[in-house]
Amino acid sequence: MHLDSRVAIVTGAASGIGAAIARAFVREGALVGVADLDLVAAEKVVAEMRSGGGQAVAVQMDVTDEQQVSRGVDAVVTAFGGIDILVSNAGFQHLDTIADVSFENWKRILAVHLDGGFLTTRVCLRHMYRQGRGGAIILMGSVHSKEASVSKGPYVVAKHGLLGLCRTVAKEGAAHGVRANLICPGFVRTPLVEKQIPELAARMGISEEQLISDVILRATVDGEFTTDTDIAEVAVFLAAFSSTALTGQSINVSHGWSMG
């Protein structure tokens, strides 16, 4: 097992990619806490794991709640004795030009993902360093922490946030045996993108066909839509990775669809 006996935290953990990177921790022995805004989802989640062996609990986590955040990492660290990895991975997202969005719906994004980034990583980052074993924070960006698509200007500004978040905490954590990088997937058939395809569709005029195959898809090798199965691996490949000789990385995981 990979990840034995190693304490983790997961945020937006009660479905897709959380979810797949939670129970993928559990196979590999991790102790995990499953965060999530919506408690009773995370709840049955932690029930399966449990079902099948794992250790797990369920945190209420509001990530641009500052005390929320502290109160959440705390509870994993006292159920399970530290914290050796963070997966920072709730997000969301809303489609508008940059000249059509409101400024509420612009801070609602920039909360979540960079507030969210950074509220978990601090408070997982001064567990880390009084522990003195060193550590892993796992941001969750996307090919859109290095490229642009219309209409998802906040998303897209916040995506590139987290990859100075990542490239800061590595040089900084170093000291510490701290590594942080930074999972970029490509897309991933979760909810929130099925929610996209009907509203870009209408946007563009086009079946919702074209638009996967057309648009979505088209810059990819294959024609495939990346899996949260194939994010989960990544995500346990980094948190076992045993020195800093990877760290401050961006790590691409989307058939093709960005190489910077």
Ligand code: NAD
Given for the second form:
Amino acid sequence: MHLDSRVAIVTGAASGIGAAIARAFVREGALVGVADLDLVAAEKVVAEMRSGGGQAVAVQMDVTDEQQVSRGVDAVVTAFGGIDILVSNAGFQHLDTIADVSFENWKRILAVHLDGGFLTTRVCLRHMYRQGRGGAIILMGSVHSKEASVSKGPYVVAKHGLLGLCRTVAKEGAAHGVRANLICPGFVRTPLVEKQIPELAARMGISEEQLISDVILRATVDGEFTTDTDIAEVAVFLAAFSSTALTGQSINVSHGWSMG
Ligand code: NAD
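Previous: the form predicted alone; requested now: the form predicted in complex with this ligand:
Following is the full complex, with the preceding chain placed first.
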């Protein structure tokens, strides 16, 4: 197994991509903290993993709250004896143009993605530095870490910011054997995207089918959605990589939607 006895915490792991990553980590032998705003949903994911023989704990955490982040990571460290891997994945989408978005919504999306990425990374780095056994920080970016789309301005800005966080942590973490990388998914049919499809179609005055073929998948090489399994496999690869040769990178997993 690629992650035998490594301890991981995955935020936003009660749903979609985060849940797929948590399941893949458990399959690979990791001990996993399933952190989410939604504790009931996180507990369901944990119960399912435990019924298959996996080791996991559910952690209630709002990634924008400094104390909850500290307490949540500490709970995983206490349960499993340390922390080796962070996947900072919690997020949401908000559709608005820059001209229309309220300051409140702008701050909300930056808080979850950027404050959340920073707070979870900082507390995990402190544990990793103290433990002295290296570690892997994986941040969930997006094709929107490198590209822009209309009506997604706050999300685009936040996801670009995570690229800067990743590169900085790669440089600072190297002396401690800590690697940092960013995964940049294309469209994955999670609840985040399912909610967006009718909203975007209505904004553009086209059908949902047209939106999918002419907008969402148009720039892919093969007209296919990326899957949560695709992202989970890349997360396992990044988490398990054995040297700092692979650090500070941003990896597109998008059927060619973005090649930059
Ligand atoms: P999702 O809605 O299925 O899951 C997101 C999870 O994050 C939910 O369980 C939610 O409760 C949790 N969450 C939200 N705010 C939180 C907070 N403040 N604290 C803790 N947990 C919180 O969405 P998803 O599609 O699986 O998205 C996961 C990540 O992947 C996000 O960062 C998203 O931006 C990114 N992403 C998704 C896609 C896609 O197409 N689905 C593409 C690129 C990037």
